[in-house]
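As structure tokens, one chain now follows by itself in the form predicted alone.
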Amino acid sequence: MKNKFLISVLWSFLFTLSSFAFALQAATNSAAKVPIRVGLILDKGGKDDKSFNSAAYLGATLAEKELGIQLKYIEATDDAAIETMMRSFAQKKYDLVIGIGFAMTDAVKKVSPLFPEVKFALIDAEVPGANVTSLLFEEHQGSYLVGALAAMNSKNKKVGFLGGMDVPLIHRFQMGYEAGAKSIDPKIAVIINYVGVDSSAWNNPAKAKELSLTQYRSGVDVIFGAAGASNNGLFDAVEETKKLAIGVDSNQNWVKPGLVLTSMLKRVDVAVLEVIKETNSGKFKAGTVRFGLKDKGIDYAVDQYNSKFFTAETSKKMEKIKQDIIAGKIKVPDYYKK
């Protein structure tokens, strides 16, 4: 009877262990599978600018959809808000922090240092740290291509520039605009205008539609825009004119539909979907990365709304184009490595 009892009571005891290591072993796969928290700040454009700011958002939406993390958003319409707004992701133990625009650099390099727990991840500007990666893309690379493309549609030889900011990066894209335009048509004439020399130059589409007008009138006859939100202003007046605008970073060609000649992709959405997807899978690294035409961080977009403007002939001359700016054969002008 003893031994009976005995071992009545050490099964129960390895039963009871064996329980115990499982619902150890269930909380602790339950805990890895907890969603990591992104922190979103995107700049004065908001998430609805249909361009750099929509792409991010897009980027962050399909992360949440795919992956299940906890995203939050905040639109940055104050600049001296944005390292605050950092701030409280980080002190909020949010596992990633990415913030859209060069604007957001001086945050996150005071930031990042304070809470090395906690992941960055910087669009358009690149700050060293063991806990950031820099997100980098080769704008001037699809500004040449889309300038090619102006000049080959232009009729009176005379194309036109819009930046937002007037900024470094945005130079960058005037630059290879104007590169790529005049290797169709050296005299070719290229006007250019930035709408302000502040943030809010990304959210000023009565501005732009001002500045687009008087180009428009002057004998332009394609403009390409790298404004932002202010982008809309052109689009409008694309609309009064029945002009040919070029769009940015997001897909714009929708906007108006047939007015649009096509729109330079900056991938920025894929960029910020990786990188959370990285960090949600414990992969995250800190360093630079950079997108250009061979990986498809910039391209510049063909579909039902501009696909008249693409002849066989055009095509063929874009893609060439294309692959001798990939191969090294094109050298586009870099106006950080001017």
Given for the second form:
Amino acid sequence: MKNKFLISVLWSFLFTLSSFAFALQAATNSAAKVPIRVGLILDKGGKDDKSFNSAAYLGATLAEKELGIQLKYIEATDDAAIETMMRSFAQKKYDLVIGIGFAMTDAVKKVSPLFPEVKFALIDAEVPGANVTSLLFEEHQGSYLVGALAAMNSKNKKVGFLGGMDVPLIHRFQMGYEAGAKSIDPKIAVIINYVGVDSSAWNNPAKAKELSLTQYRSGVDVIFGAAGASNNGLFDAVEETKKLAIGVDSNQNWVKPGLVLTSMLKRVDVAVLEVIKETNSGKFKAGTVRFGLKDKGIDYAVDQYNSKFFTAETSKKMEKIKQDIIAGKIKVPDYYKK
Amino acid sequence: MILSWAMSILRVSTPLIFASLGGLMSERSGVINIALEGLMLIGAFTAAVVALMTHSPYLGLMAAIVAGALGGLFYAFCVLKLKANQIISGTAINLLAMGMIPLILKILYGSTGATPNLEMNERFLSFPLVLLVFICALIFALFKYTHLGLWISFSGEHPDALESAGISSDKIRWFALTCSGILASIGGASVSIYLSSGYSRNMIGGRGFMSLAAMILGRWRPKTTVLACLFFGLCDVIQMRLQSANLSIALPTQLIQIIPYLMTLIVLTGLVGKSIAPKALGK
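We have the form predicted alone; now please give the form predicted in complex with the partner chain.
Every component of the complex follows; first up is the chain already shown.
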């Protein structure tokens, strides 16, 4: 009897508490100005690719925490669905719609002119329009840097490149990487593989692993993987062969500690956070923004998992190359300008 | 060199062989099984989740077998008990698998795309290859030496004759479809806990349909079907290796990848040899 009473008191207490909490939350929400609504459309790799899309998602959730914006994200299950998703965000009068990846280009081209009051942001491709901002990265510069690092760490004078889908964007990575490796040793062999030719290539770890194993067994020491979620296959292969891998987009050093030489950072998170901040404060600017080594939009990752590869000498060399690229002393070949 | 090629081919064709033998069980008994892709997805997903939970790939594989059997039974229930159209129910199972898995993933791991990664001791390093040899031998023996194999074939060719001998072709088909589900599911599991380390979205990527094509190329016979799978694997491996080879002539590697499908089409249209599908298939 006594127990029952106690429980009911406890329950009522909990209910009151939670209703207070809700009321409090509602009050703080209404006190601030109406938060903007952001629709985020992720590419096929999905928010857990630990790479490109994960970075975008991280940036958006950071904005959600810092600015209290309303975030809704969708993962594109197939390319045909992207336009519909974008349209539905726009029709619901979202303030900002962000398309992650070049696969969104056509959808932005079609949808953005129809909804002039909605702002659009597009990563990795350029679309003109008064309400569109295109966020581009100088991937070739970062690839050049990790290419140089790969060559410094290759005993067999053989380094590898694993691309996801065979598209110009990834060729830009490849070209920079090759140039970087050859800058250290002009005779070095660069073995190149692509996982596939359609967008399922971003999500085919089994094939990526097979390709990586083939490369490692042929004497390749270091493989740079620019393959989205397929990079997981590369990391499985590096674990089994105990060679070296280089991650991409997000910092992937932690995935296989000690076996990931570095990660080429492409700060999609920063770009997404910035564009949300600008839109939130009413300073959205249409046009093209380029992120590169200078503003740390592109970089290479050094942390506790890979610090053993960065001796004082290596760090100095890498820093010098970086400064030379920024100063324009080193001209990195750009696939887009070929 | 030869060994590394052989291992590559074996690894690439492992899921195909399991699944196409599954397809063969079903189609020889007279039921079209277009659901292979979905059943493989279910297997890949279940194996990854259970291996993650129990830290044992063997338990993951067992769970995949159970899930595959249930999937096969469900398909049998649709087409045998409810007499639903086989193509449509098969497609429905594929779509169901693609839709359900992200939902369950979201509940389990708060993400729709992928499971966390499996450690090296939580995944297989070579066991599926042993299992592969065992299953191949089992299926060859089944069709060559046993009454059951004969009944399955009769159920696909002349179900009436089987009925008049006092054996229910329906019962045979229930059995064959369950086996089919199990085999496809093992094929899927080999993708997620052997060839890679965890489940990621739609990771089967058409391997179920490739298995169907291999089975057709193998003309619904176990030995030729396995050979067809190995041939598909060979084409894939050639394509992979040519990519990185320095050839003096630029050969588009995609050309090599279409060879298997081209051959399947040729066999299907009966230009070379005769396509010999079970007579009562789909009836």
